[in-house]
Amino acid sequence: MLHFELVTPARLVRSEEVYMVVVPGAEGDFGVLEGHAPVMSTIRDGAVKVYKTAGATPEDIQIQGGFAEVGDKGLTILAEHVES
C-alpha cells in the first residue's frame, strides 16, 4: 500500500493507505502506486483521484495549487486550497 498525505497550509487534510494516486500534474496527470520512483512536480488545479484498492471506483478530491513529492515514505500533497 502507498502512504498517501494531503496537506493545506492550515491543517492536515488526509493521512492514510491506499492502493494508487492519480495527481494533476503541472504536465499532466501521473499515477503513483506503492514503489515508485522519487519525483517533485508541481501540480494544477483539479481533481486527485484516491484508489483504495485496486479496481475500486476513485475519490476526488478538488485541489487548487502546490506541490506534489513523492519519497521513501510515499506520497505527499502541499495543495494551496482542497475544496470540502
Contents of the next structure:
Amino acid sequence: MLHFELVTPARLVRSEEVYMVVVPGAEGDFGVLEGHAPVMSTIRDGAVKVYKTAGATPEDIQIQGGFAEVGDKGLTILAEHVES
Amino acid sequence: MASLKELKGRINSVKSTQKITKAKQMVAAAKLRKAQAAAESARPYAGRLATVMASLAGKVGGKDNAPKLLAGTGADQIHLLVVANSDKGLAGAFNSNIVKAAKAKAAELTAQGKTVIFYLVGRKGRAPIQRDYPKAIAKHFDTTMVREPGYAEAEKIAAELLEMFEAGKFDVAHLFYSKFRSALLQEPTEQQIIPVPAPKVEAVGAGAGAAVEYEPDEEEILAELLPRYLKTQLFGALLENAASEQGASMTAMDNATRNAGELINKLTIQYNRSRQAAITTELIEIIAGAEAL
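For comparison with the form predicted on its own, please write out the form predicted together with its partner chain.
Expanding to the full complex; the earlier chain stays at the top.
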C-alpha cells in the first residue's frame, strides 16, 4: 500500500494507506503506486484522485496551489487550499 | 482622611475592575488553548515545505540563475521592517516588546547608513512607530476586521510584499513578531524573510533522495515554492503572535486581578477602621452628653 499524506498550512488533512493516487501534475497527470521512483512536481489546480483499493471508485479532492513529493515514505501533497 | 462614603465608592470601583480583569484572564486562557492548537496543526506543512526547500535550495542556490527571492537584489540599501502586532491591548508588554525590538533594529540600520521603511501588521504598533519614524511607514495592513489572522491574511501580506519587492522598493525584509515559548514567556523575534534564507539542509534528507526526478525542473519548482515558503513563514509568525498575545494577556490580567484583590483588602481595612473611629467618637459624644446632665 502507498502511504498518502495531504497537508495544508492549517492542518493535516489526510494521512492514510491507499492503493493509488492520480496527481494532476504541471506537465500532465501521473499515477503514484507503492514503490514509485522519487519525484518532485508542481500541481495544476484540480482534482486529486484517491483509489482506496484496486478498481475502487476514486475519491476526488479538489486542491489549489499544490506540490507533490514522492519519497521513501510515500506520497506527500502540500496544498494551499483543499476542498473536500 | 477620606470619608466613609468615598472609601465605599473606591472599594466598589476596584471590585468591578477586578471583575473585568478576571473575565479577560479567563477569556485569554480559553483563546490561548485554541491559538496553541492552531499553531500546532500548522507545523507539519511548514516542516515538510522547509525540507523540500532545503534540498532544492542546496541544488540551485549556488548557480548564477538562482531566483531573485533567494539570491537577493544584490544591493543592501533599503531595509523593510515588517512588524506584526495585535489589534487589542490589555496584554502587558506584548506589543511594546515587539516594537522595541523593531526600533532597535531600525536604529542599528540607520546608524549604518541604510534606509529603513516599515510595513505594519495590526493596530497597536502604529502609534509608537509613527512617533519616531513619521515618514517611514510604507504600508499598514489592517487586521481589525478579522477575528483570527489566518492563512488568507498571510497570503495577502505576502502578495503585497512580493509586489513591493518586484517594484524594487526594498532589498532586504525583516519580520518582527513574538515567539511563543510558554504562557509566561514570549520572545520578541527578528527573522529575515526576503531574500529567503535557505533552510538548513538535513544530511539525512539530502543523502536519501539519490535520484529525484523533477517536474518541470528544479529552478521552476523553486521559483514557485519560494513565494509559498514566504507565505508559510508569515502564517507561522501570525499564529505564534496570536498565541503569544493570549499568553501575555493571561499573565498580565492574572497580575492585575491579584493587585486589585490586594487593594480591596487594604481599602476594606481602612474602611473598617474609620467606621470604628466614627462609632467611638459618637459614643464619646453621647456619654459626655449624658454625664453633663
